[in-house]
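Just the one chain here, the form predicted on its own, laid out as structure tokens.
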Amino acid sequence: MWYGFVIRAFHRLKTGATRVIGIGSKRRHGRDPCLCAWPVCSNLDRMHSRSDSRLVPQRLHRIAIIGAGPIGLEAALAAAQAGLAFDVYEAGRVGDSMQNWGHVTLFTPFSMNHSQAGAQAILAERPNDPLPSGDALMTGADYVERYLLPLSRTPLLHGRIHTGRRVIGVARKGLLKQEAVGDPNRGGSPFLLFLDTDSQGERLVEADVVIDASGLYSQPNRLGPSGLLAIGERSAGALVKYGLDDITGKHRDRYVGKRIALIGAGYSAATSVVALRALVDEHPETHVVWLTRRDSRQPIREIEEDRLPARRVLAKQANAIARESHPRLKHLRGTWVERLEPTQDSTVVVHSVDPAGHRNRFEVDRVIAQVGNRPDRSLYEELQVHECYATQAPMKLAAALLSQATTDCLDRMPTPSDTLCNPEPNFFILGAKSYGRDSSFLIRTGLAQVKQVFTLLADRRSATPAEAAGTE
């Protein structure tokens, strides 16, 4: 069923006009609608600005990149090869959150997920050890171990990778988040960043250019219902684990003969209830309860003649543990968590209910919540980004996104350069977190974000103020 509404507001200012030509939701093919608003033209943003008539040249020089994942490193070696002075800064290890779901095995084959200019860098100073085939599937310590430590290691990158320091927040120096709203000259001043380092305590840097690929999975849903955080979830600390345990591998100890809450219907619960049907299997004294929203027996997504075949093959299993009838792997389904109430014996009641209000209480020794993951938005509240109120995610990207009528990742299609633009200029949204809460993003995605963002560069270097000014 299609539907879809849209809205159309004019409003004249004393400085000029607005115009919201949409406010928009459709569903198509059972998606969930989102709502996302294009701006056209805006003199209201010059309304609070500082400026006079002269334009401030920009400089484009100093670029900082906040994340050293596969993005962030794809986005240095760009810097490196473009000739510009970079830094990048990460709070843990190169591949931190790839390293934390080290492993689980990608469903996209190495030639996807590495740049050539990458490639050729690691060969030039290791032409002894080849690197993993095209068609390869790696995990994603191997990923880690292949690619992006040789790629950090490299002469071009040597030296500008800080770890251990975690970006908190971005600014304009000498600018509030509400100044020079629309001002170009707002991109002649440099950014801040307010580092909280390992080994040097807090300082401020600063940067001409800023890309935040720091990715997602530091920041995960809520378990409650409707993304809230259930009662008690907080309370219930270490017993809630949010992302992927190696559960037949090396955290296995912590699964074994224990009863065991899994939430979630992506394809994380997929890999983590495979992995539990195992160990139940293996060891009988070990129970499950999967708790998923849908109201399903097929509560993972299959993609038709799914053209990566280890996702279709975990979805399969996935689904058939969901139908199966099974004494100590339960799926409920349609169903919430209500309520995390911590006990005096190490242990966690979860407290669930189901549309038609019925509800389930049940003790467990440990939750796994895969329920997804948001942008840390944090990192630049005091910067004037536009965001998709439905995924959080840039507005111009969202919105090009949206209107890809597609369910399958492999079918997105590039989006233009200017939608990696932000109202604040010179700052970009790069991987991941690019997408906000829409989970189809792609490595390879990210490499092609990279290809635009330092041409976008390249243009603005090479153009006069004037110009340069007018790019956002």
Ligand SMILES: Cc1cc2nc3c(=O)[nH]c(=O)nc-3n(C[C@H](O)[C@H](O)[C@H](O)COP(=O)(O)OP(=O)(O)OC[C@H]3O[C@@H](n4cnc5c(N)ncnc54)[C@H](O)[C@@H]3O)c2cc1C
The other form holds:
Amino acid sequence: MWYGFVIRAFHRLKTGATRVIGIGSKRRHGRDPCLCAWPVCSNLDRMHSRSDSRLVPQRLHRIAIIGAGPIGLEAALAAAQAGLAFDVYEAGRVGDSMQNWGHVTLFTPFSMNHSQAGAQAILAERPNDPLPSGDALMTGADYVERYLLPLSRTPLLHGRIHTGRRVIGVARKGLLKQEAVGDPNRGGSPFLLFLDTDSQGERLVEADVVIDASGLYSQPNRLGPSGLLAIGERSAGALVKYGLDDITGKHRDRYVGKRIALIGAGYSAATSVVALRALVDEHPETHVVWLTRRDSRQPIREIEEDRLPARRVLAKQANAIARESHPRLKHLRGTWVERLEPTQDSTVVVHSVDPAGHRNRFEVDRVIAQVGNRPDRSLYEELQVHECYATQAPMKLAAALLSQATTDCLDRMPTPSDTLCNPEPNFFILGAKSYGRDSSFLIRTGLAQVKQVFTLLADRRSATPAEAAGTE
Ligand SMILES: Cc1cc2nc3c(=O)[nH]c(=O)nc-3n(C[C@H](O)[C@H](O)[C@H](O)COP(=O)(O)OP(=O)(O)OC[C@H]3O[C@@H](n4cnc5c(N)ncnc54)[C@H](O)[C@@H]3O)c2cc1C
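Could you switch over to the form predicted together with the ligand, since the one displayed so far is the form predicted on its own?
Every chain and every other molecule in the complex is listed next, the one we just looked at coming first.
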């Protein structure tokens, strides 16, 4: 089927040149298994199967882990327990993404968010300081404080987590992306990681294995039609907030008495609209317009007999807000943002359009963009990674997920270990990033992925002697 394409062209006044920034389809693709579920196992992956005698011995002792979120730290723990040399490179702080939405309560209980190994490592250090109970629903901040930080300080991990070091790119030493395709010796040269560090400037480090657990939170989706930027979105700058502010808590001054446009219909938007609803009642001079692309008076997905009670309550609260007619909180359904027009008074005029082509414009002090996140693929653009062209997840994993008949994260089945392999030998994308634009990832999935990858590595390492050397 042909979908009309939208091309956003930005005119350069000085040069008269036009630069195309992005192309999006005007209608969303439905699920299309024949596009994504085709067999994707490549010869390169087969070269790394245990039984393949052509596999050249490789050094697999130095592991570089990108990101100190729950999955990066779990990978670090697994590396330490396997006696491997490892370094974790973290752009911000330990658990940085979660700290950014620290006021939000996780839907999943603590029992689903930690591993046995992690709990044991912490308790070995702090026997008199029990961990939260398995059924505890913790905020992101509590989870970082009571689990991720203590884990990062255990002797197993201590000194190997380098905060303030952003990985900008990963490549194969001495090889370009397009070279040594199908050549088993590609896995014989180490990875090179380009780091941007707070304290030492730019640096290159080497590793034998790279685990990219850098999450999705740093790459928000765009506000405009069909996934493109809205015109003016970039120039609106800080007037657009991507991610989750603590609207009734530490960021309330940004919202009290303001006119706000909230855009999105996921659970983050639901969290924000519930907080904004409380604010408009407390402060009658606050006004909110909530725009959802979904043309429904029930914009937040409610899962029948939801087994996560906190998720069920949140969805119901947000949908009730969408249905009520509140004088200062209005829901505009079936609506796209077309354009943001920043003004001289530090406000933004939001131009929206509905499918019938009716246009609307209103002025606000702040826009909250909660339209999801996408993986930062620039990290591995010099590597041979086969991505799904719909979800941008690694292809084999994406195909396995598409073949599962559910989109509820709780019902996601573990996928076979080989779905975590890429054509690039010993490069693994784990954690939230491994699902690409599919938002059904759970921490517990990532914990299982780590086990799978370290089992694979143990198999691959059996041919080579152990060494103790870091990646630095
Ligand atoms: C509001 C909200 C609520 C959620 N609730 C739940 C829940 O209840 N249960 C659940 O299982 N999941 C939940 N999730 C999903 C949850 O965020 C993920 O499951 C979890 O954070 C994924 O962990 P991760 O380690 O893959 O990525 P992240 O937690 O995002 O960690 C990635 C880390 O990598 C760092 N990083 C990024 N780029 C670079 C770079 N270039 N170089 C170095 N470091 C980098 C980041 O700073 C960050 O510290 C929720 C998500 C959100 C946004």
